[in-house]
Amino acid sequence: MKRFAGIFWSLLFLAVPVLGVAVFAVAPSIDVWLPKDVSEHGSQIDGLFYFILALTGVVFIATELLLFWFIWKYDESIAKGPATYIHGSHTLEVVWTIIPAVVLLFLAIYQMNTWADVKMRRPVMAPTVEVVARQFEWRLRYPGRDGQLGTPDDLFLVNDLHLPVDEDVLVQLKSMDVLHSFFLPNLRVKQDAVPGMKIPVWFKAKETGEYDLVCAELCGWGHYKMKGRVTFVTRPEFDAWLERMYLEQEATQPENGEAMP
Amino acid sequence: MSTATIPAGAPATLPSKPAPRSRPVAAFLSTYVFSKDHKVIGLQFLFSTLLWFLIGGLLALAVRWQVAWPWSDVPVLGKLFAQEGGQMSPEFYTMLFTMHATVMIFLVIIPILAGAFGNFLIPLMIGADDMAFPTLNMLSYWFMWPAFIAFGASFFVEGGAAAGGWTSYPPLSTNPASSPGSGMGQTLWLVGLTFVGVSSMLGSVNYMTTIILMRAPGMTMFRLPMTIWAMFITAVLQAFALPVLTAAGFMQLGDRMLGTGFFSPEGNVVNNAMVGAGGGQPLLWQHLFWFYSHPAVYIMILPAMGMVSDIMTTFARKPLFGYRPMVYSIAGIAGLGFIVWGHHMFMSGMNPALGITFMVSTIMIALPSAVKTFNWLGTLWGGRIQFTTAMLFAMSFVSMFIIGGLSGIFMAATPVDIFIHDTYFIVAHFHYVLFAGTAMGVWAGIYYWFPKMFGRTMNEFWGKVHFFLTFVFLNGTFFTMHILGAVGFPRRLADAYHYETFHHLQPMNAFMTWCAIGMVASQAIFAVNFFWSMFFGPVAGRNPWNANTLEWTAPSPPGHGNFDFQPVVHRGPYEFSVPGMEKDHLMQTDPPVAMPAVAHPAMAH
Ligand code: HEM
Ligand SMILES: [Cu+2]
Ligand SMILES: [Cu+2]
């Protein structure tokens, strides 16, 4: 009876690594996994994710199995004699400090380059579009025919972001009111928008298509509905779209309207 | 020999009993209400925090309901906030998750560890008759009440409770125009936070002084049980980190009420109106807040780590593996804990080069956590495990902390954090460390020290049922959050299913909500067991678990002044299964005469 308890509890602890691995193994096949990545830098991020998943996966399985094994084996009802009288092991402490230290340090250094690519090595170019977040919408401002932001011919749109595919885009991110976060899941892009700051965000899409633009930083009661769409089209289509939008704006605006905020 | 530990009828060292009181009401008040006895104060903290635990749990269920079945009528609880006939508004949803986290962090986890266990255990485990400053100690409990009232009342003021998240980032939290909860509710939130801080500070000063000055003869620092080491280092963390949060809280109050504009950016327009004084920086709040709140996450787990270490040695009948490395890794976590706060701000707009330094320090903080885990495993290895409820909870702490620690590495990796920041991956991470870790450690502590608190043991059978259900349901609720996070499912959204990327995740969220309901419901078993055992449980002697530390030499429950003899310490706290002894444990107070019987060759085998 006592042994039965030991078996029961150790199997419960065994269920942790077994089911844990199972969940991660099944998740991709039921489509609960990293969404499709269409960005150029995204594969670096996903690669790092898989690398860490493998690394932590090994540690997870190893430590959880050990835990299970010790609980199974050192059950008081089957173990013979008293517990081992030992206070530790200097060698073991050194080993299990140095090895993880080296692995972790490697991991830290290994990822720096990706971070620098995504957040620090900004392409030298004029902003493709200015995105101004406000409760609860994304206001977009494209440079008009003169190619410059902040001139009277700027084009204003809301939530419907169009961008050219296969080339660097530079988004100038601002916020009018509170914090928001510019999150493009399919491009592995996320950046908070902070009132009072102009933050550059850059990326390059590899495929045309239409994707979600999500607000990922709590911005008030309507945070959940602060949804935009981003559409990647080829350069000629993009130029044509810009021109069409521009003409529409001209047609609806009485005078060459005052610049919006 | 060992029976000599507790001298029969030796009241000598205690001051004589107080004279019988003539005023029973005053006597009742000073014994149970405004008591200065650390044990009573500890229990006051315990009961209050358990009550708030229930409230926080119900708030969580309401949050989960909305996430699983957005805009559907909330059963039972819906009546309480009947808006549009039981359906919750998005404003209310933001209040719910804000107050769920606020209650759990500031009114449950921090005060239950330091306030309840710290108070109850520190004097008992170091062999002191009480805390160094009993009056401060009493105040530290009573200063929680203004916080209880402020947080509780905030639901009923105009605009409702705070709704800016437990992190209260400005400008959302400072401009009432930006959110209804940023009116009176946010002010009350800041007031409540300040009082929690005062309470923690009073406790912290007291714990440090008591542990440094009031240890029993022979109790050197390196003979302290891990629980006490953890409490000590937690107190140091509190003392250094809290002033920053308090100052930041006052700055936010200033912004809200005096127009100081510390966090108010230039040209801020909310709801088409210019607001705020300008000249400030929203990111400043984040730095100050996390400078406290990252160390605070360790305030929320180190004591549990200490308690789990003590419980595991008792029920593995084995010395702690690597006592000093365990102490050093706690100290290392605490030290590094002060230079990692920026990992909460990788996407905030903070200089990305600065992000790199925070990334390196954050990755390195996983190291002492790993060392602790290996030492816990080492402790079980070669042990003689007794499957008590306390032990099951303690071992599950280790199992679950592994998950929470490993997920931290994903988020510490800045490039990966770009994708998973502010998604359910983060929610999974901190629930594994805080619920699956700390809360399980707290239950381990309650089952373990209950006999000392009330003189009776809790029912083991129902304790195990409670453990089993909690363990299963918590993994059902939280493990799945990892893969939701891998899809990018954002946290704090009242309804995410209108996004193409997330619309297929509703069934999974429904599953998690069912598990959460099961998890909360299972706590009824605990509640009944707790109160039933208080009055009808089997009477426990001084040392029901055959443990070694000093509290087990005192009567259960200990009277005023704790010990009925002066404890003198002769050894460390973990002398289990010493070879050549008839009993499998040597208490810290057992006289050294027992040792010569142990032939040295036997020790060496
Ligand atoms: C192995 C060590 C750990 C590492 C490397 C680590 C890393 C991190 C990182 C990088 C974040 C920020 C993620 C983001 O927002 O994008 C985070 C969040 C968090 N961590 Fe940890 N962590 C560790 C252990 C812990 C422990 C022990 C606790 C608590 C006891 C904890 C509690 C939290 C909480 C509460 C948050 C989220 C706060 C919020 O945004 O609401 N972490 N952790
Ligand atoms: Cu938002
Ligand atoms: Cu942190």
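Given the structure is predicted, the values throughout are model-derived calculations rather than measurements. In this text, rigid core is short for the largest set of C-alphas that superpose within 1.5 Å between two forms. Residue numbers count along the first chain shown, from 1. What changes on going to the form predicted on its own:
Remark: with the core as the superposition reference, the CA shift of His90 between these two forms reaches 2 Å or more.
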Given for the second form:
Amino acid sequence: MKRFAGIFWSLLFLAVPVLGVAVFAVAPSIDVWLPKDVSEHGSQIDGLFYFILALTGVVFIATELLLFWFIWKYDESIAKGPATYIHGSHTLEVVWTIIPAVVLLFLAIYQMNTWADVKMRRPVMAPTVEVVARQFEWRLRYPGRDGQLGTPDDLFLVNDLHLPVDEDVLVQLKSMDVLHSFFLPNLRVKQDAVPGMKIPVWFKAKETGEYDLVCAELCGWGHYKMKGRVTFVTRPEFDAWLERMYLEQEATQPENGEAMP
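Target state, the form predicted on its own; input state, the form predicted together with its partner chain:
This part shows the chain on its own.
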């Protein structure tokens, strides 16, 4: 009976890496994986993700195989003598401390260029749109026909973000109340919106289409419904859409021209 229990537990530990690898292998084919990447820098971020996944995957598989081997080899039912105990090894402790530290240092250096592209090398341009997070919606403010934010002819919308494809986009991100997170999964963009701060976010889409805009930070009871959409269109289509939105807004404005706060 003890021998059967030992076999069962050893095989159970062996099943963990086998099933784990199988899940990752099958997931892309059943569309349970990363959303489609349509951004210029998305391939760099995905590359980092896959590299870290492979690195941690190897460690995970090796660890589980070692657990399986030790449970199988040192099963109580086939032990030939009493167990022996050893005290800690300072050399071993130093080694298994240094190795993870070296790996983390390598990852920190390896990702620096990608981090700089996404978070440091801001394009020299005026903001394309101001995005203001508010429980529980995304308030959008486009420059008016004068091309400047903060003037009376600005265009105001909610949850319906339109942007030009194949062009640098600079978003001025703000929050009106609590901490939110501006998340565009298909563009591999995620940035916290912090109250009292104006945070620049930039990216470039490579494909037209409509994609998700969601909040990735628990921001209150209505967090689940804080959803919008981002639509990428060609420059002529974007300009035509802006003009149509301007006309619609002007048609609904009071005579004194006051805009949405």
